Every structure is written in C-alpha cells, then in structure tokens.
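There is one chain below, alone, in structure tokens, taken in the form predicted on its own.
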Amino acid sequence: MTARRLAVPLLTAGGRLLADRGAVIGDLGFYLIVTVVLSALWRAAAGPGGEIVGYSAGALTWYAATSEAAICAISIRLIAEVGDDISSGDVVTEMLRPLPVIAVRLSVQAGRSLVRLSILVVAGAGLCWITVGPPPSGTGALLALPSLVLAVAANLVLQHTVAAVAFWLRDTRAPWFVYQKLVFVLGGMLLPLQVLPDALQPVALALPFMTMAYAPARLASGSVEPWLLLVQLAWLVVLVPVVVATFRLGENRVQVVGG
C-alpha cells in the first residue's frame, strides 16, 4: 500500500517536468554542450586509433555521454534545495502528512530524475552514435541501463543524507560544495577512474561514489564488468538506512526544539 501511494508523487513529479518544455529543452541542452565539450577533449588526448588507460576515444566518448547522463539527470543544486528546505522550516509541513519525509521526497526526485535521464540517454546514444558509431560493447550498453537507474538512485539516497545535516548545521553550502567536487572526481564524472594515480584508485572504487557516474559510464565504454551492479545495489543497501535514519533523527530534533 505505502508503495502505491509513494508511486503517485513520483508519476506527478515526472509528469510535471515532461510538461514543462522549458526545462526539457534547458536540461537538454546544457547535457549536450558538456558532453560535446569532454568527449571532444578525450578523443583529442587520446588521438585518432589511440587509447587512454585502455579506454579507445570512441569508449572515452561513450564514456562520457554516459557519466554526464548520470549527474545531469539530478538537479545540480538538489543538496542546497533540501538544505534549504529544512533550513527554513518548510520540512514540518511535510512531517504531518502520513508518509515520511524523506520517502515522498525521494519519490518525487526520483519521477523528475528518471524522465530526465531517459531523455538524456537517447539524446546522448545518438550523439555518439553519430560521432563514433555503435557502442564499443552491445553487452555492455545493456547493462549500463539499469546501471545508470541505480546511479541515480544512489545518487539521490546520498545526497539527501548529506542535505540532511542542515537539521544541525542549517547551511549546506560546503557539504554541496565538497559533495560536487567528490562526484566529479572520485565519482568518475570528469574521467574514468584508471586515470587517477594509482594509490587514489582503491580509494575511489571503495566509496559510493563511483556508483553514481563511474560504473554506468565503464560498461558503456566497453568493460563488460557485471559486478559493478552488484556493487550498486550493495551500496544502496547500505545508504537507504542510512538516509531514513539521519532523517528521522533531525524531525526528532525538529519536534524536540519546536522546529
């Protein structure tokens, strides 16, 4: 029953976003612009039948159209918006409906982040395919599929959690701040992780991050690695409790210290 009712703000979030052409079109354009951008600086680095760190530059292009896709699908300031929602109070008006929280929001960012990214991967498969041609592995662009559902997903738990300390700190500028920059490197969004030295690279593949742009981007750009799902699904294991508690303990704070 709770899932059914959580379905309805998550089909009228994503309904609303598909409504508002203004958005679609704005969204879709920025996503093109820096994929175009960072897929044409790796196939310069990697030059015409040459490679990087095993990656071909049709891959680094597949690559980056795929890790773009991942990121672009979630509001870039989604960190500061629920910060601020919290923040100024807003966040008591949802703790008297009867679902929680954090459920509805997750639902509703996730409606508008699924319509997004559907968008964003046929608009970005068709760019590479005009660009370099087919992916480098049919296998693998099948598994980046429900790869790039569990990014988002993961990616929207994590940073609800990191949002959530605006119940204590009631600015999330910093935490949003660092959290990009994480995501951006670490995370795999800017360059696949063989790129990294190699004492950073256990370090980047042991954090939730690479979950988010690095995995669904690997198995677009050729790497045949079914794991990587696994270790998408470990992590959202991991990180859902995670976000229900840290929620729970701030409307605990809340309703302890009159809001």
Partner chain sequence: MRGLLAVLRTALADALARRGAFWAQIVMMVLNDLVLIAFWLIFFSRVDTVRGWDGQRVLVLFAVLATGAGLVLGLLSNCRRIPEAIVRGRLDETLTLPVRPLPHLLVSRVDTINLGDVVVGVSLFALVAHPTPSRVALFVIGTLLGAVVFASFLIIAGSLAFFVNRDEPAGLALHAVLLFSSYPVDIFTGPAKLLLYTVVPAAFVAAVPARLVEQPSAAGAGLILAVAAGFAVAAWAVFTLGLRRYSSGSVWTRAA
Contents of the next structure:
Amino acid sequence: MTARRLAVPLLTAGGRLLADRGAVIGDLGFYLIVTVVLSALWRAAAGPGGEIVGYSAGALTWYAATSEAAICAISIRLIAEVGDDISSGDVVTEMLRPLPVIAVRLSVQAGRSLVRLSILVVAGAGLCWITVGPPPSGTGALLALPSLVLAVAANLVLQHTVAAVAFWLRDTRAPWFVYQKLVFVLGGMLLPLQVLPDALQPVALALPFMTMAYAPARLASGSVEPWLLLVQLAWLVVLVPVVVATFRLGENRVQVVGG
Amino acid sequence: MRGLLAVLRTALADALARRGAFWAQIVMMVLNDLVLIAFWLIFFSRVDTVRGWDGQRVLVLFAVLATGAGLVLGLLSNCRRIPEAIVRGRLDETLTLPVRPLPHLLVSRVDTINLGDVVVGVSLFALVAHPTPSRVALFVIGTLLGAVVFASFLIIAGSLAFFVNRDEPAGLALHAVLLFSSYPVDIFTGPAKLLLYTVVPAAFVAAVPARLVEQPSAAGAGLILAVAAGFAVAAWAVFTLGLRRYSSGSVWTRAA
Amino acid sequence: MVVMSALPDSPTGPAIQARGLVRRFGSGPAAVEAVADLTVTVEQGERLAFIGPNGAGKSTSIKILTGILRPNAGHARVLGLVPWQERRQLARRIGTLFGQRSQLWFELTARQTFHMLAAIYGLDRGTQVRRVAELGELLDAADLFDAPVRTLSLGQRMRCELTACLLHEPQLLFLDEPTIGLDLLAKQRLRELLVQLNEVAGTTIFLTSHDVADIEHVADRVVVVNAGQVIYDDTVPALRRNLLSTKLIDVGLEHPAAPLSLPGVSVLDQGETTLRLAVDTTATSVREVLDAVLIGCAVSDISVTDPPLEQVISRIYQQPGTPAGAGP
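The structure above corresponds to the form predicted on its own; please provide the structure of the form predicted in complex with the partner chain.
Shown next: the complete complex, the earlier chain at its head.
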C-alpha cells in the first residue's frame, strides 16, 4: 500500500524531468564532456596496448563512462537544495503529510535519477562503443546495470543523511562540498581505486563511497566480481535506517524547538 | 578609463560588502583546488608522462588556469552573467549610461571568492615551477593572454543569448571550456583536438601558455598573442551585433 | 531656493520628435507589435504624462527614445540626436529613472554610487560635491546618502535614485512608473519634486504611469497610448474637463441611507451599509456631494477615488474623433 503511494511521486518526478528538454540536454551535455575528457586522459596515459594498474585503455574508458554516469545521475546540488528546504522551514509542510518526509523525498529523487541514469547509460555506452568497442566483459557489463541502480540508491540515501545536518546547522554548503570530494576521490569517480597509493586503497574499499562509483565502474570495465553487488546491498541495508533515524531526530527537533 | 576604474572600484566595494560567508567560501575554493592537485599527484604516481606532459608541467598548466580563470571570474565576473543580463533585460541600466556597454558590464561585478583561485594558482607556480625572472614573465604574459581568450569565449557564448533568448547553452559552454582547459590538450586527438584549438579554445586558456613557460619560443608567443587578439575582436563584434537585437527582457506572446 | 545652472547649448527644436515608430518582439506569426506607428512631439520644458494600461507600449517607447532599444521602423530625434545611433551623446544629456530597476548599488551607500556616476559622466570633484549638495537639499535627501541603500525604504530609495539620475544636470528626464509601489505620502512627495524640478531648472519631464493621479498632479499635458499607438493627446485641464470629470465616492453607512438626489450624481451600488456614487464634477462638485452625504446619512467611512485608467480609456474610444483603427 505504502509502496504504491510512493510510486506516484517517483513516476511524476521522472516524467516531469523528461518533459523539461532543456534540462535533460544540459545534463547530458555535461556528462558527455566530463566522460570524453576523463576517458581521453586515461587512454592517453595507458597508451595503445598498454595498461595502468591492470586496466587496459578500453577498460579505463568504460570505467570513466560508468563512474561518471553513476554520479551525474544525481543533481549535483542535491545536498544544498535539501539543506535549504530544511533550514528555510519548507520541510515543515511536508511533515503534515501522511507519508514520512524522507520516503517521499527519496521517491521523488529516485524518479528523477533513474530517468537521468537511463539516458546517461545509453549515451555513455554508445560513446564507449564507438571509441573503444564493446565492453571488456559482457557479464561484467550486465552486472553493472543493477550495480548502477544500487550505486545511485546508496548515494541518494547518504546525500540525504548529510543534508539532514541542516536540522542542526543552518548551512549545508561545507558538508556538501566535503562529501563531493570524498566521492570523487575515495569513491573512485576520478580514478580507479587501484590507482590510489597502496596505503589508501584498503581505506577507500572499506568506506561506503566505493559503492557509489567504483563498484559499477569496476564491473563495467571487465572485472566480473559479483561480490561488489553484495557489498552495495549491505551498505544500503546499513545506510537506509541511518537516514530514516536522522530525519526522525531532525523532525522531532523541529517540533520541539520550532523551525 | 577613469570611468571604468571607478566602476571597478565600486564593484570591489560591493563585493566586500556582500561577502557573507566569505572565509568559508574561500576555504572551500582552496580545498577544491587542493583536491585537484592531489588528483594529479596520485595520477603521476602511477604514470610517468602523458603525451609529453609530466607531473610538473601539468601543475604549471593548473597554475595558469587557476590564476587566469580566477582573475576573469573574479574581477570580470559578469563574463558568465551576460546571458542572464540579456534574457532578464538587465542591460538597461548599462545602456542608460554614456559608456561603452561591454567594458562597463564586465567590470561592474566582482566576486571575491574566485580571487581565492588566483592565490592558489600563484602559490602553486611559485612552489613547483622553479620560478626564474624569465619564467615568471612568461607565466604572467601567458596567463593574461589565456585569460583574454577565456573571457572572450564566455562573452561570445553569452552573447548567443541575444539570438536564441535562452541562457542554458552559455552555462554548458562555461563548464566545457573549464573542463577541457584543466587537462593537457594533447590527450585529445583528431577532431576533438582541432575543436579545442578553434571553436572551444580551451587549448589557449591554459595548455598553450603553460607550454610557453616550459619551452619559450617567439612563434608560440606570437601564436597565442594573435589568437587572444582574434578572440577579443570576435567577442566585441558578436556582442555588438547581438546588442542590436536586444529586447530588454520583453517577453511578448500573442496570448498576453 | 537652489538655483540650477541654465541649460547649456540647448538646441531650439522640440525635446522629442518621434514619427511612425514601430517595435516588434518575437518573429514570424508569434510576433507582437509593442509599439505600432507611434508619433509624438514634446516641447522643451513640458511636463508630459505618457499613460496607458499595462502592455500598452509605454516602457518600450521610453526604451526606444533613450536608445536602449532599436525600433523596427520610424524616425526619432531626442534633443536633436537619433537615440539608437547616438546613444552615448544622448545619455550625457538625459536622465532615466525606471521604477522597477535600480541605478544604485544595494549594499553600498548612495554616495558611493554618485561617486562612480560622477566619474562616468566626467564631472570634476567640485561639480560633484556641489551637485550632490544641491540635490540633497532640493530632494530633502541629504541625510539618506550615507546609509547602505538596502536599509532605505522604497520612498527614500526613490529620492536617491532621482538624485543619481539628475547628477549630470540632464535637460530631459524620462521616468518609467516612478511611483509604482510607493505609499501615498511618498507618491505625493515625488510628484511635488518633479514639478519643482521642472519649474526651477526647466527640465523637460516625460513620465509614464498607469496611475491617474500621477497625471493630474505632475503633468501639464497628457498622451494616452493603447496597443502601441497614441489615442489621445491634450492638455491636463482639457482632460480633466472631458475625461476625468467623474469621481467615485464610496460610503460606509451605519444605517441604510435615504435616497440622495443631486444633479450629476448617480448611485452605482447601494446596500444596507454601503453606498457607491459616481459624481460628474462638471455638474456638482465633490465637496457639495460630500456635504450632502455627511448631513443626510450616518457615515462610518468615506473615500473618494478616480475611476481606473481602463475606464478612462474606454471613454476615449467612445468620443468622436479618435484615430480610426485604433480601437481595441
């Protein structure tokens, strides 16, 4: 029942995004530029026939396209936007609805992100196919699809948790900024985690950020490692209760202290 | 000239008056640059050179970009706001004054945050580029000419709003030229590389000036000087032509 | 009284001469003519109210005459200059005030903006100090110049805006909806200042508004535009006789009122506790009607208003001799 009611905002948000052609083209354009630049860098670094930390030039191209798709599927300003809604008191009106605030919000964002992700994946796969040919492993590429969805889900959940600091601190810009950088480097968006200094790799692999870009990109670049999906699921199981609890605490605070 | 200086001074005073979370933003800006520098350090710990670019040269490139783009987006902040000014009719204020509209518009907004990039860029150059008087001179000249190309490109892209009356394309153009400029241009090949030397002149914003610092040559200096002059003239021409079509933000439809 | 310097090298012809101005927005079948064949002449020293309903083309006309917009067709000379070709020379000699835009920097003091404008107009230090002092006195605004503009009320800000656009002693002042959003007192104040400026310095005033009171209290001549064309052009006394002769009186009553019979007074609406009258002031003055109402009824509230501009315009169309094809 609740699931059905949550499907409505999800589908509406997705449909609304599709209808805004200017925004879709803008997002797509940005994604393609980032992907072209990053994959060109890695291809040039590996050289023809060469490799870097086990990745061939082709694998690095698929890696870059996949990791960027996972990150670009979410509005880049999401944390700041959610934070503004909380600190401006807009969130109070949402607390009057029969559904939990966080559930509705996640549902709306999931709708938007899934539409965006689908468009980016098609465009990114097309780009890679033209420049370096098919993905290094068909199985890996197939596993990357559910992994991308899990990556976006975990990222959305954690971003909302970070944004919820606005219940206590007014401004979320600084946390947003730090979060972004953590995902870029330790999440493996800018570089495969194996490129990190040896001492840093186990740290990055133990943090949840790796589920948001590295996991699907690793699969798409030809490493058939299904356990990555299990790690993603496990992190999601940990992160969802955290965001629910954080919002509940925050909403209680609003009710006690006032907006 | 006296007028322009007065406007710039006023814009600076305005920027200092509305700085809000000034230091927090400066720190974030610097942090952002440091993460990118860290990226290059990590990258070059696994890779020796990329098509002739080693770690030091890429850091010089980054210093040129941070300084040049920081100056443009900081002191000539309206470079990126031209489409918004066109679409919302904000050129009216400029056009009621006895001034040349483009220079007046450019100097009439300062964003101090972007000046944080200039600090990072200059410090980075001082730290990694083994500055000698001649290298410093080349850095200054190259950075300024790159900044001219960068600003001109933003003006051209922004002036397209005179013709299409939308401001999204210019936003994408800003991101594109910044992104393409942050990487050694030689990682691109074929048509993409050609594009970066022409339509989206990212090569001239940072890579070519950085190369000039490392391998000074009269031909290189002449080339970038000519390109900067060409883009500046083109920017002036496109803006001037577009201004004839300015509609002062009037949105008229038959229904209304 | 402050004496402003006389107009230098003022050319003899009219201040504004516009003929057949056309400005379209958009293209193809969706294009709309905001200004359609506008012809108007304004003499030096006149106070002209340029009025019309929203979307009549008032702002577009001002923007053409100040050189901000290029017309698609037509000719114009403002102080002898073609605005869209000699915009910068013209800008030195005219002042422009847009009610919905600001010349002032919000975070800074007005004086800081004046300082910048003085440099732009090439005023030397002495002239600048003298002008700011003069205008501060004339507009009773000197004490507002050193506060950040964002801390001023709208009415105070308008007086600073006016100072800013008068700094260079313009011969001709364009004002686009200067009273919009101001409270009654501030409106009154601004109107008085404009008249004073005209009388003291001889500044030609070209004012747009959709407020009937702006016309009555500022202008000596009125041009009404609708759908981008001039549909009425006459002196204010004539306008008052012909078109603004009707006033509306709204009365709040404690008890239902006895019927009122005065020549030229018609009852538009009557309820238990309300009464709305339309008064033809050429037959009976407002004062006489008010006297009669106050004596004959238990009045709890009373207000006198002008009919809305739309009504005035529809009366213009009903009069003989309006331009053919200008109907709505």
